[in-house]
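Just one chain follows, in the form predicted alone, and it is written as C-alpha cells.
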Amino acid sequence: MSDLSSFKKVFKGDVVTPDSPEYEQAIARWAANSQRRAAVVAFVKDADDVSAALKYAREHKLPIAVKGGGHNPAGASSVEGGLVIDLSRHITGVRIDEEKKLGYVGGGALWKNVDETAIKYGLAGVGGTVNHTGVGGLTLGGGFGYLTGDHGLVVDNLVQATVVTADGSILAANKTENPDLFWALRGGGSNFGVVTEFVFQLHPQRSTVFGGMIVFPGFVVDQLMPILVEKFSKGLDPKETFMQVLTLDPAGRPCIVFTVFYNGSEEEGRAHYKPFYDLKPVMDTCREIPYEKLNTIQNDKVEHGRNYYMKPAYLIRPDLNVTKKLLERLPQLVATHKDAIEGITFVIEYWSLKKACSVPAGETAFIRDPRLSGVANVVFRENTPEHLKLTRQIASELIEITQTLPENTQGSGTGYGNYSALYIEAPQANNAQALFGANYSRLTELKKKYDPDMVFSKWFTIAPAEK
C-alpha cells in the first residue's frame, strides 16, 4: 500500500495499521474470537471520510468490515488483510430534539451514550439490553430491548438514515427520501451501507424502573415453569420484560436466573411478579434503579475480551421437558469439557411481542416472528480451531434439545440474526434467504441497485438479483 500517503491527504480521520503503536487496541473486538487482523483501520470523521476510504478500499481491492460497536460474535466487525472503516471513536454523539422526541444518534455511539442523554430529557429509544452493544448494529439487525412491550423494535423506531453507499454517494434514507433503501435497512443489516447518523423516535419514560436478578436453585423448575407457561399464554403485559437464564451456580448446581424489568416502581414490579418471588428465591438483587441503569444489569456477565460463541433459536412457548433436560445436560457438559470451556448458559428471552408483530407484514425487511427467542451462549478459554470446534458443538446439542418440541422445529431455523455467530460457524452456509424469507426476493433487487459488486458482505450477506 505504497500510496496509503494520498488516502491520508483527503482522509481528516485518523489511519491506523499494523505498525502503529495503537493497532492492538484498533482491532480488538468484545467478543476476542471475532478479532481480525486488518491491513488498514480507518477512523473516520464524518460521511465524507467513510466515503474516501471505501474508494480507496475499492481500488485496491480491499474486503471491507464496519465497526460501530464490535459487538458481533461472528466477527462482522473485523476483516482479514482488509480495510474497517470505524466509527466508534468520532462518530458517537447524540443529540436530542426535546420538542419532537427525536434522537440524533451518530453510527459509531453505544447504548450508553443514548440512554444517558436521553433519560436527562425524559426520554428514552428502545435500546437493547447490554449499554456497551453499539446501535448501529442493534438497528439494523431488528433490535429488540427493554422497551419493546411498548414501543416495538428499534428499526420501528427509526425515521430516518444517513448512508453512505458502496459507491460512495452519501444519501437520506426515511419514509420519502430513497424509501427503498429505508425499508432495506430496517432489518437487513450491514448488507447496503454505512450509516453514520440515525433518527431515533423516542418516548417519555420515567425516571427509575424496577429490575435487577432473582435467582432460584434447578429443582424449583416444577414449580416454576407453570408460572411461565400460563403467563405466555395469557400474554405478556408491554410494561414487562425478563430473561430466563439457565446456568450453573458456583459450586456447578443448575440454577435458574431472571433478569426481570418492569417499567414501574419498585412496589408495582414486586407486585407484579408476585408468583415468582412465592417461590422464595435464594437471592434477589431487584430494586428501583435510574432508568439508565437498567441496561447494565447484565454488563458483568459479557463482559469485553473473552471468546464467545452464540446460536440461535426461535422457540414456539415454555416447555418444562424442554428446560429440565437443559439444567440436566448444562452440568454435565461444563464437568466434560472443563478444560476447554469457562461457562455455557441458555437464555430465553420473554419479551411482549404485540406492538412489534402489530407491523404488518413486509413493512420493514426484519421477519416478524410471535415467537420466544432462545439463545445458547458458550464461552470458550482458547481461540483454538479446537475449542471453536468443541464450542459450536456444543451450542448445537443445546439448540437441538429445544427442537425436541416439535412446534420449535417451524419457522426458519436461524432465530435472531443479531445473536448469530453464522460467520465463524460456516462463511460458506449463507442462511440469509431463510432469516429474510418472504422478503429475500426484495432485499436481492435492492442488494443490485445499491450494492451490485457485494462491498458490504459480512452479515447474513445478501445476493444481488441476476442482471
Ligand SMILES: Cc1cc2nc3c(=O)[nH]c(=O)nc-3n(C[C@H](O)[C@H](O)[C@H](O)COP(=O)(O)OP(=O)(O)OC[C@H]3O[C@@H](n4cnc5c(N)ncnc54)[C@H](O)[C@@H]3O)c2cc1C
Second form
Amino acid sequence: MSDLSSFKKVFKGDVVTPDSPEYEQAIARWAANSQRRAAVVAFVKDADDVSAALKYAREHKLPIAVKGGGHNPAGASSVEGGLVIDLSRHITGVRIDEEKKLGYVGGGALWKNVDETAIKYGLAGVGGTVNHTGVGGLTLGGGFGYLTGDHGLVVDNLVQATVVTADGSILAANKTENPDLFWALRGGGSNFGVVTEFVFQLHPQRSTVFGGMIVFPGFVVDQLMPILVEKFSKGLDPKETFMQVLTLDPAGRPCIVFTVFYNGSEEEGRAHYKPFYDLKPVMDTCREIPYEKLNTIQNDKVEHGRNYYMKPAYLIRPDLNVTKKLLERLPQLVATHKDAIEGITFVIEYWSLKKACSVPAGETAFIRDPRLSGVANVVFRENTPEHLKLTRQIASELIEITQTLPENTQGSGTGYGNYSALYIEAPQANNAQALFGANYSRLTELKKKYDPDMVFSKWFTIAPAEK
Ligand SMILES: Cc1cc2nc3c(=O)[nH]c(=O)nc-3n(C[C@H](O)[C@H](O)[C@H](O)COP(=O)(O)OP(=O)(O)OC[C@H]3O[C@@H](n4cnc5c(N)ncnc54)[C@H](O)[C@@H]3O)c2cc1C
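One more: the block was the form predicted alone; return the form predicted in complex with the named molecule.
Next comes the full complex, and the chain you just saw is listed first.
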C-alpha cells in the first residue's frame, strides 16, 4: 500500500483498487465475459501518467493491460491481478485542424467522439461502424469502416501517433520520426506501446448520407443471392458499404438483414440499392440521416454487458450454398442450445477493398486480404466454462460451413485480427506469425527494439527476435 501511495504522488490520474466503490465499473468491459479482476486500474491523464504507471507495474512485477474503448471480447484490455492503464476516462479529446484536415484524437476516445466532432467541420475519417467502439484497439489492428471504399483502412489514414513504449519513453511516430515504430503500429496492435494520441487524415464529407437496415425473410435467399453475386462480381462501388447479417427474426425464423450505407442522398441510395428493393423487403429503415448517425445504426444490436464471442474468417465471394447452409443451421443451433445461447449472427462485410489493397504489401504491418471479412457472433447466457466451450464449438461450426467452399480455406485462417480470439484460445500455436505472415520477421525485430521484455502481451503477442 505504501508503494501505491508513492505512485499516487507522481500520478495525476485516478487510481482504483478492489476496495474502491467504483471498482466494478472500472473493470467492466463491453463483453461481460472479458472482464478480469485487476489489482489496480490507473485512469491516466497524459503520457507522463502512462510512463509512471508502466514504471510502477514493472517494478512490482504486475502484468499490464491497456484499455481504450474496452470492446475486445477476449479480454485483451483486462488483466487478472495486474495493472490496467485505462485511457477511457481522461484521454478522449478530439481536436480538429480544419485547414490541414487533421483530427488529433485521444488514445481512449470512442469513434462517436471523432464522428460528432469532425462533421462539424464538414470532415470525417475512416472509423468503426459501431460508434461506441474504441479508436485505440480498432486503429492499431487495421481498422475498417463505412468510408473504407473511398479512403482505405484506418491505418492508411494515420498520420502520427504519440506512443509510450515499454521503458516509459514518450515517442512521436510518423513517416520521418521513428518510422519503424510507425510502421509497426499500423496493424501490429498493442504490441509496441500505449498510444496517447492518434493523428488522422480526415476528408471532406457531405452532412447527410443514406443508411439503415433492410430485412428479408430467409426464404428469399434463392432470389437474393444471385443479386449479391452479380453486384460483387461487377465490383463494389467505393461509395457503398453493406453488411449481410444472417440471423433469426423474433419468431426464431431465419432472416437476412442488410445494414446499408451509400455516401449520397436518399434518392441516390434507393436507386443504388434498387435490385434489393425490387425484392420487396419486409422491413426498411433506410433514409437520409445525418452523417454522425451512420455509425449508430447497429448500436442497439450490440449493447454493452452481455457475454459475446466472435470468430472471423475471410470469404472469397458470396455463395448461395454456404448462405443456405448457414441459414438452415442457425435456428437448429439456437433451438438445441436455448439454455446456453441467447443469439447467433453471421455477418459478412461488403466494402470496396480496391483502395485498401492498392497500398503495397509491406507498407504497413497490417496484412491486406482482398477477400470479404466474415464473422460469427454468438451471445451466450452465462460466463461459465461450459457455456463458453459450447459457444466456441458453435462459432467453429459456422466457420466450417463457410469452408465447404474450398477457396475459403486458403490463407492464414486467422480472419481479421480485430475480431479474433485465437491468441487466447490456442496460446501454444504461433498465432501472431499466422496473422502477420510475411511481416512477422520484421515485427520480431521491432519487438526486440521497443518491447524486449514483452510487457505488452495481450493481443497476438509478437516474440522479440533472438539475435
Ligand atoms: C460491436 C463491435 C463493432 C466493431 N466494429 C468494427 C468495425 O467496424 N471495424 C473494425 O475494424 N473493427 C470493428 N470491431 C473490432 C474492433 O476493432 C476491436 O474489438 C478493437 O479491439 C476495439 O478496440 P477498443 O479500443 O474498443 O478495445 P479495447 O478492448 O480497449 O482494446 C483492444 C486492444 O487494443 C489495445 N488498445 C486499445 N487502445 C489502445 C491504445 N490507445 N494504445 C495501445 N493499445 C491500445 C488494448 O490493449 C487491447 O489489446 C468491432 C468490435 C465490436 C465489439
